[in-house]
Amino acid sequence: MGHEITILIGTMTGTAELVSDDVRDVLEAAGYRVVIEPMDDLTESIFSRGSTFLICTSTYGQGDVPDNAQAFFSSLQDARPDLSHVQYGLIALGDRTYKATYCGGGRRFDALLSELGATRLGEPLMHDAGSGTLPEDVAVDWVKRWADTWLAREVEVA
């Protein structure tokens, strides 16, 4: 198998986990090695893996990261590790009904990883729960394009 992708899951109700499972299946079918890691007990050491990361997170409360991701997010904020060697993609789940906080969990991770020097590969997927589309269906279509555009390029460079 090829390049490794680690999917980091932030979820409250399990939707991000369902999305990650479907995304994993697509990536594995394309020849990538995929590891799924719920954010529950993660530390900054996860980023020492020779992997590309895909953050898949919902939004909770007032635009916050989900409960299972809060300790991980806080530890990154406090430790401020150098993540200049990290590349990542982002799948953010939210609801446009909450305009000011739409996809806030994903946006917060995106801003923090960028501050710490990580490089985002491509535009993030921002899924609106009120759109009438299933997030896993939209994510499957998005990750195919993301992998073809960004991951194929990274494998060529390596």
The other form holds:
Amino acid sequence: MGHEITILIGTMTGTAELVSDDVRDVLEAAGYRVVIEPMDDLTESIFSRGSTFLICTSTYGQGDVPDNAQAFFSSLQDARPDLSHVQYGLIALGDRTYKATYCGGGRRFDALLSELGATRLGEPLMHDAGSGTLPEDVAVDWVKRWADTWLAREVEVA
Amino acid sequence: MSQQIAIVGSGPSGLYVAEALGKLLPDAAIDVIDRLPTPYGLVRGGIAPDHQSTKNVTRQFERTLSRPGTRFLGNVEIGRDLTYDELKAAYDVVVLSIGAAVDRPLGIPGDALPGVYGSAAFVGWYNGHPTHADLAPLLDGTALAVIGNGNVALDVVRVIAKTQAELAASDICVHAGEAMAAANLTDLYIIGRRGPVEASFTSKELGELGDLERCDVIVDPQQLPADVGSHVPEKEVKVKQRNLEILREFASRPLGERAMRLHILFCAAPVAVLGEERVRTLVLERTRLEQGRAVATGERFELPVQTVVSAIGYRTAPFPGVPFDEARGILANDEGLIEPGVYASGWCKHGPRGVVGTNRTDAQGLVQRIVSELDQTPEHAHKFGGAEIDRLLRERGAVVVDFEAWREIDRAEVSRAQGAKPREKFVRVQEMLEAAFALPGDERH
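How about the form predicted in complex with its partner chain, since we already have the form predicted alone?
Below is the whole assembly, all chains and molecules, this chain first.
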């Protein structure tokens, strides 16, 4: 059985969910098992379900996490669980016209998870809504390389 | 039989409801009905033409409308092609997501003079909404005032202030682009009754005013408080602080020499529009703020303007057969319930507020309620749904634009766009129908 990856979605308009749906299809075709979890009602306990996570989140307002992720984000800040068993990849959606707060939602998750001991696998994908590319297209290409680079070896070992 | 659901209105609210219903009830038959041949509501007709990346949300809506079991029935108007009672008779659940398409009137003397427009009409004009495409607003003066302190007000002044080059990659309709290019406006005003902290601008949109090629921004630094104040809810403090920073930066700029000036005036309440044949003067009264509320001071001043656009909010158009809440300008509803089996969603439920994504959260909540109430309907009691509606529409000779036909319109708009424009919209229903059912020219009759 392939490696299991849990995708956690932070979204306002549903774009991050659409991206996650496409990412899941690619990962499943490559033999991974994928579970998608919108962040709406999540707590720290989600991190006990496995070791490999993909955070896929947009950004809202002044570089904040989207509405559906706020409770989850604060609960992690408050509970400060030990996430040293967790490894994660990051897909951050943003818009460069916001300048300083570009992809802020993803950056916040990145900083918090690192602080809590989790290990990020590879560089994050940051997508600019104004780039003329579609985030799902870019993410699908990115996640293939990401999984090949960081997860394939483990699957072979396992 | 499966659950039969109709959604009236294919804007963000209706399509987020369709998405959530499709996920929770994979077997449901969902008909999304719109009076226009084109879907997406304000994403097409409201969001500014130079904010194309915000319009990318249509990719999700396309997926929703492509889901097996979901249909788009465009160019179908309730009250013309079908009645409300027929909808209720045919579907187990009817969701009304008809938005708020009517401008709230200014309600001051002179507000009906030629040269005064509501923002729904004005924005609909430059965005090619068939209802407003022929507005032909008077833009022959030198000064134009926009009343209102929300993002719509910012959109209107920004689109007017931008040069043709700045709009090159937008989808502003050619008729509006040409009218704006021919205008000789030198002074634009954004006017708010309350102060900068009370304005509901978002920071990105406010900041964009500082990047305009041919327009200087003028803000009176004395109108900017030192801090946001204690009356601001905690959730909004950051955006208000950022807005104040942006406005301070505008106020600190030396007076430029650009061809246009945009004056941002706070604490000014419109009192009257003066003019004989058309707008000549806007009369304003200074207000002062008490805990965020505007209090009249009695001190009046006048602005010589030839065009006024009011962007002070919208009301839902009454829907035949549904009780209307006159005071709030929405369909009368109790947490979304209009009557058993009929629900309201989005702006027609709670009034015009929030961004596109706000509708998604709202829709998910409403859909949970719909599903739990629908669960109480025994399976054999499900109604006939779309089959019955199709029969009625055929009998009446309605020209229904389904999703494939909309895609023909879409392709035609994209392919006729010039230069960097992503599309050139059709602005008349007849043109849309011709594109939808394109026949070689000589076979059309």
